[in-house]
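The chain below stands alone and is given in structure tokens; this is the form predicted on its own.
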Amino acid sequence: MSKTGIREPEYDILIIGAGVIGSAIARELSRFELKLALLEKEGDVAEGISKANSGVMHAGFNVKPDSLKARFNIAGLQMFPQLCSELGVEFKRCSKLVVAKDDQEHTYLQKLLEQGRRNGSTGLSFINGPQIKRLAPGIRGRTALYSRSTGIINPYQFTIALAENAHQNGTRVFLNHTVQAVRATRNSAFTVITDQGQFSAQVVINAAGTHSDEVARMVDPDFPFIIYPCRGEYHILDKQHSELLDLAVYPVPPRDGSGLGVHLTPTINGNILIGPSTEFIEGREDIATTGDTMQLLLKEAVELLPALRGAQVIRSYSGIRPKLFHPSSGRSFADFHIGESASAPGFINLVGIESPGLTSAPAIATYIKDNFISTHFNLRSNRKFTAHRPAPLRREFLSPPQRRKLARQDHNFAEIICRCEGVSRGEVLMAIENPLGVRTLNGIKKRTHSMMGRCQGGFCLTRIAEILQEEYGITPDEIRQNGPNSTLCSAGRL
């Protein structure tokens, strides 16, 4: 109790949303002596926007100068090499081509080049058709904007690493907690009510992604920003096509600002992504894939790279972008909204954090600390803070001698559970025993890359279910894909 008899807040800071933004903020704030909590409505971190994107580290030429997007894009990109090294996450420099088919599109490339230079983006130049062929044989284009500063990352594994490192440094992580209401209390604090109980905190950070405007209106009914969900669908190609492309290839983006166009992106795991599409929808959770859009993705991909005609698609998926404008508004750009509620001091909103949100995440976290948290707390360094998180073991990425040595040390690494991705029993066990306590199929999938190969779990799913049952006593009817309501089977049978 305080001297006034009013109960002190349970936490100094509570963060709503464990996507890449919320997790990055939690990790940055765990550097200090603060009582931190991270709430997530799903059964794991990185189950929303942060899971379903291209994993591209943008160079900063696609965003409007003098915007928060430009500022944080450039700053965030510079932070990734060291941050990924600390967190044990692979970061790969991967150049990018934005390809123009004709003179009109080349004029737009000139705009992008000028915009990029104003933003501080480096390594930009124009190249012609023959130069395109040398860099990316098979790509069709008259000219292209060539970016040497682009990169790729595995977005969900990066988010997991941030959250696990925050947890390692004292942050409490609460999964399967849906926020239902937020109330300001008499002692200038907040009560956050969830479907699993309530929490109190002196400061609340709203990083709720596609629902961030709804959360903002829980404390400020007149909050002026509205999220318009925009669905983007993707194809994942079989790894047999990986040799066709080792850099990102984009078309000239649509001028309505809806996205960057259907592009081709190599991934850390060796597949090629095709997408995303752009479709404004009503449902914020509607991640369906549609036949017409799937055909359109393939058509536009073949226009860029004809060798992809007839390519084998092993999986299709979609994600939601939280746009702050709608096509009917006549606007083609909206910046991130980051600010403290005027009606409820201590309630900090991050709304409309779409692309380049992934690239911007570490810079946004630093900005939140410097501009908001430092005004509410006298920040003292956490002397127990460790910046380093051990890299997860991936047997597939080891040399044959390393694999043999590992198998001699622990026989679990000699038994292959996922043939498509070369995932061993030992890796599955390590994923199940993750620091956040996630024991869902999605959690295992994101941490090991099992169930993501050519057969999409046809071989390994039953074996993973057997491990959950044999090692941890989780019966088949208790196995969950993600949250409590995502039962995999019933009556004890797969």
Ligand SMILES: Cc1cc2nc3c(=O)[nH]c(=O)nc-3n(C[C@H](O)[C@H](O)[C@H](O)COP(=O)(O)OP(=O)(O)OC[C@H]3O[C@@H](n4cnc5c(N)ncnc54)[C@H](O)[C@@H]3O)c2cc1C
Given for the second form:
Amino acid sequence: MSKTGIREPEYDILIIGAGVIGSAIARELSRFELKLALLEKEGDVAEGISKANSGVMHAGFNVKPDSLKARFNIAGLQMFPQLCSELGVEFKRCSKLVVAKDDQEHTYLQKLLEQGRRNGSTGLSFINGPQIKRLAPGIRGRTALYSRSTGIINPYQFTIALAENAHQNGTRVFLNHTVQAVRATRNSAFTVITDQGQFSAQVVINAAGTHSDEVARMVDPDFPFIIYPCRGEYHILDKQHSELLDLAVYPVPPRDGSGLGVHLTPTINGNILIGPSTEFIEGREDIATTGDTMQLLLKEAVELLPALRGAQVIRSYSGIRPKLFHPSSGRSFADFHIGESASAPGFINLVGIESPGLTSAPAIATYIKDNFISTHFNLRSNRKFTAHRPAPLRREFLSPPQRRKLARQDHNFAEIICRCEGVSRGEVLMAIENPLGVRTLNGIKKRTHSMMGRCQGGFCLTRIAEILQEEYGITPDEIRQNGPNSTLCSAGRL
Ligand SMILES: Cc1cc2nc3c(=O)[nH]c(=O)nc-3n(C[C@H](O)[C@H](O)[C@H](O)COP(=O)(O)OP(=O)(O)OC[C@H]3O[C@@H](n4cnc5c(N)ncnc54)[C@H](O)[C@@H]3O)c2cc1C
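Okay, that was the form predicted on its own. Show me the form predicted in complex with the named molecule next.
Below is the whole assembly, all chains and molecules, this chain first.
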């Protein structure tokens, strides 16, 4: 209780949404002595936009100068190498080509180069047809903008690492908690009502991705920004095609600002992604993949790289861009909206965090701390803060002698559970023991890469389900794909 007899808020700061933005903010704020909690409606972190994107660390030439997007993109990219090494996540400087087919497209590339230089993007130059052939044999193009500073990461493993490190440093993480209402209270604090009870906090940060405008309206009914969901579908190619490409290849982007065009991106795990498409849709969570778009993606991929004709697709997925304009408005650009609610001070909104949101996340987190949190709290360092989170063990990436040594130390690392991705029983057990307490199949999948290979879990899914039963006493009807309602089987049988 405070001196006035009003109950003190339970938390200093509540963050709504455990995507890359909410998790990066939680991790940054966990450097300080603050009572922090992260509320997430899904059964794991990184289940929204942060799971389904290209995983590209953009160089910063696609965004309008003097925008928040440009500022955070450039600053964020610079933070990644050190951040990823602290968090035990792989960051690869793979570089990128934006390929022009003709003179008109080359003129647009010149604009991108100038824009990039204005934004502070480094490592940019033009290359000609023969140089394209040397760097990316098989890619068709007259000229290309070559970016050496572009990188790739695994976006969901990065988000998990941020959330786990925040948790390690004292942040409480509440999964399966949907925020339904927010009320400002008498002592300048907030009550946050979820489907699993109430929380109170002095400051609330809204990082709810595609729902962030709805959450903003929970405290400010006149909040002016509206999210227009825009779906991007992808194909994931079998690793047998990985030799075809080791850098990201983009077409010249469409001028309507809807996206960057269907591109080819190598992933950290050795697949190639084709996508994303661009389609404004009604549903904020409608992550369907559609037959026509799947055909279109393959067609556009073959135009960039003819050797992809007949390529083996192992999986398709889609993600939703939280656009702040509809194409019918005639606009082609909207910046991130980051600000404190005028009607409810202490309520901080991050709305419309579309691409390059992943690249920008660490810089956005620092900005939130410097510009908002430091005005509400007298920040004192958390002396127990540790920046390092141990890298999860990946047997697949060890040398044969290292694998043999590991297997001698613990026989669980000698038993292969996922043949396609070479994941051992030991890695599955370590994933189930994750600090956030996630025991869903999707949680194990994202942490180990099992069930993500050519057979898509055909071989390993039942073996993982058996491990959950044998080691943790979970009955088959208690096994969940993701959230509480995603049962895998019924009547106690797999
Ligand atoms: C197709 C596509 C490609 C992209 N490619 C790139 C790229 O290559 N590089 C790049 O830098 N950026 C890229 N981006 C952008 C980037 O992925 C996003 O900017 C970033 O992931 C947004 O993160 P977020 O945390 O704001 O949203 P999310 O990851 O969606 O997190 C928001 C979280 O809030 C939760 N939530 C929502 N409502 C509630 C509620 N009421 N209660 C509790 N929890 C709630 C959701 O479940 C979700 O987990 C891409 C985006 C898309 C769609």
